[in-house]
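Starting off, we have a lone chain in the form predicted alone, written out as structure tokens.
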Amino acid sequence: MHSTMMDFPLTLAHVFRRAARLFGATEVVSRLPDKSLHRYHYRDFHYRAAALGGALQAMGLKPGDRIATLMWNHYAHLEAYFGIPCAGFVLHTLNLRLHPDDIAFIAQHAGDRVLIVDDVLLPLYEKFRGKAHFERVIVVPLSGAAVAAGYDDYEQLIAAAPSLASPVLDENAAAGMCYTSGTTGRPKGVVYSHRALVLHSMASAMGDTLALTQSDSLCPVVPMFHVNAWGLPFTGVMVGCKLVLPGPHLDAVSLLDLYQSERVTFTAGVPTIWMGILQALEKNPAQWTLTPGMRMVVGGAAASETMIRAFDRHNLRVLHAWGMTETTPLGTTAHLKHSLQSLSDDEKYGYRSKQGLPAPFVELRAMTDDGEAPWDGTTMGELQVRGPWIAAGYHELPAEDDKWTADGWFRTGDVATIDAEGYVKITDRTKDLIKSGGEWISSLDLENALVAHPAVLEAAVIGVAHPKWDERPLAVIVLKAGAQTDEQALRAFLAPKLAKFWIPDAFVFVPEIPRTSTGKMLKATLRERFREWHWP
């Protein structure tokens, strides 16, 4: 027996089409790099798109052509989000914090025939544009200045644009494309199709994922250069909330002020940029007048629960969730179960720490060598993960398959517990986790129990080579401004929390932790400065 359902296309013009007809007078409010404010409405957005992607449409490209941007988080750039792939086109983010000849590279391989830029970054366009080829570049003049000759002026181009012809669009068709800021190695395409889009934007405004509602005001402070903001520009559109976009001041007392005077109620971003606000109203608690509960979504590395408890003190709620480029990126959520409620506080912060409960449709499990590991919450394995907004594999990329299973799994790297209700914990990459005597240690849980400190303001624990025991862990640690303690105080603090060897031989003191451009610590680099270390 057949259903008789409608054949009904997931395609994000479904979402652009409902965004102007329902939601037409709702607001997004941009920061511009003078620190205005750019406002306008829905309305304005859905002309303005739609006349990008008609403009688009009389340069002759072909469906399926690739549209790079080089832009901060603003109106322009949603504009970008929707004109690109409702007018048949590939969106494809350009992440302008990579080394100049990484976004050469990027546009080359992706075959990026126009580019997109604000007029602020065009000294960065300048530093690779011999290695890049784009048959046109359109600059937003978001200063104000008078855009150069060579170059297409964006407004212009919208103010003569002819109307949009709007492609019948395949759901199982590219809209968008992101590279994997991976810390090793080239970077690494993915593809996104309107279906995984559409899809994953449903899942993420379920109410035990990232309950985003039409009543929010959402600013998503992750840029919209890695992994299309966690998907939150389209989640946000089609639930028709205000969008409050921070441009290129992502500094904690430009964002509190945001915060404070487009009354947010849901934020994300990552641990860097969650430290710095802390500090911030730590210092100058009364400054500030936010949202009571405003939520606060972490990612792209873990949160310590030293931080979600000092959220929770400001009556700020952070939400802890994992994914990666290659899942759109939303995989897991962090909320507590209604049966785990009546729990103490301090097991309720140990689940909150969790990367938590996969999303519907994300399929996961943690394999060992000798097969799946058991939901023990105990038993590490390799993270693998499958679903319809999971990667299948990389653009134009073939030799890359050992990154998926025969049976069709998307492996990871990360290596997770999960428990007996379902909550994930990463305890580390496979590359960063540290092998002494036989027995794994985990660096990511050290790191947090050393952030939980006073005096700490970041660790990075690394597996240094070691004669007796193949690795020993050293901690490389950052002091808060005016802090001070010593290895001696920093073992003291450990030894009750965690078994005798676990804890570090060596703590070094630095001023930073390098890290990479989405705010992941750079192990790779510390191993390599950390690779002749002597131990005592």
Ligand code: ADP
The other form holds:
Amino acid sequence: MHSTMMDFPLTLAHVFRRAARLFGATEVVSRLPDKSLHRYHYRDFHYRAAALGGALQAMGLKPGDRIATLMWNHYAHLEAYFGIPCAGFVLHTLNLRLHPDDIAFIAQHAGDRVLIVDDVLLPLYEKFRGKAHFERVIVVPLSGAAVAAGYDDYEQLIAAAPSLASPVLDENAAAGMCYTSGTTGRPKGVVYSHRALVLHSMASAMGDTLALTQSDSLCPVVPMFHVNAWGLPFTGVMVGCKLVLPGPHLDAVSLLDLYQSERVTFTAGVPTIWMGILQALEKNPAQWTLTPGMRMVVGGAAASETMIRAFDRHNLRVLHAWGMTETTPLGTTAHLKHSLQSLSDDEKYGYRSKQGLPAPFVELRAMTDDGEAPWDGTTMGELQVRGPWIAAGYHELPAEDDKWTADGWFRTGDVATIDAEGYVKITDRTKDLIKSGGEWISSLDLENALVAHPAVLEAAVIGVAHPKWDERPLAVIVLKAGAQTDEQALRAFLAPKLAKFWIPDAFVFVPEIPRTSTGKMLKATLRERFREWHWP
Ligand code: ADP
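Given the form predicted alone above, produce the structure of the same protein in the form predicted in complex with the ligand.
Then the entire complex follows, led off by the chain already shown.
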């Protein structure tokens, strides 16, 4: 029997039309390079994004052609987010923090035909222009300076654009693409369909995931070149909320000023951003009046319980989330189940610092050598995932097929436990696991325990070869400014909390831990550095 429902495609074109119809007066605020604030409304955004789409169509591009962006978070990038896919093209966000050679490689591999670039990022573009071959380069005059000859001026293009010929979009057609940051080898391209982005937005907005509504003032600090700023520009426009885009100013004081002036209710970013914010707040607690209970999504790397507790003291509510480029990225969020509300505070923090419960339509399992791990909160296995916004392959990289199981699950490369309530806890990445005397040790658990020490700012724990135990943990520690402690004190601090064999055999104090462009600790670099380590 056939259903009697309409065949209505799930595309961003609907989200775009709806935003203009219903929320024309909603504000979009962007911080510009000179720190001034650019303000306009959804109706302006809609008009300009449609004009961008029309201008691109007039260039003679084919449906499905890739348009690259090299941009910070601001109104013009938002226009690209909708103007490009709604005109039938594919938005390809380039990560401006990568090495210029990698950016060129990625643009070539993706087959990008056009580049849209912020004028303040032209010096970066100059570093790889010889290696990438865009047919047109469109410059956004963010700083107000005139656009040099040889480039298209974004503003002139929009002013002169023919109207957008809205194509009939297939929901499974490509809308966007993003490359993984290459922590685990060379960058791989993930292509998002309209359908995946729409379903991802719907699930993200739900009350038990991100709970976004039109009353929110949403500030994605996570860059729009990093997994579509976790889909927040799409979700925000779908619900019709105010958008606050921080431009290139991502230091703690600039962000706190913006949160205050724009009455931000919801923000999102990686832990390194929040550590800076926390330090600024602790130093000058009275300087800012923030929205009480402002929600802060922390993802991309683990949020420690220490951090979650510290923000609670400022009446700011951390929501821990896990995801990947390949999962669009929403996978899990750590809300407390209703049935757990009566637990003690300590137990609640235990759940909130896990990575959380899978969103609807995300299915997860942890696999061991002997099959699926029981949901007992202790058995570690490789986290595998499937769902309508999970990648089924990489752009033109068939050789990476081993990332998917024979029965169709994506192998995340993360190691996790799942507890009886369904909360996922990431314990490591597969390649970061420490195996000591045949037993696994979780480097993430150790790191979280270490940053709970008042003198410790950051900690990375790596496995180093050991003659007797195969591998033993070595802790690399960054102390807070002016703070002091030593190996003995740290051992004594960890002893009551962890199994004896988990306690690192060595503690090394360093000024800084190397990180990737997306804020993840570069453990491979640390392992290389301590390869010749001699255990006492
Ligand atoms: P890449 O895989 O290239 O580093 P992604 O941005 O796709 O870039 O990173 C996804 C990875 O980040 C996950 O597989 C996981 O290892 C890590 N990650 C993301 N969120 C969390 C989190 N909340 N806790 C711990 N690790 C996380």
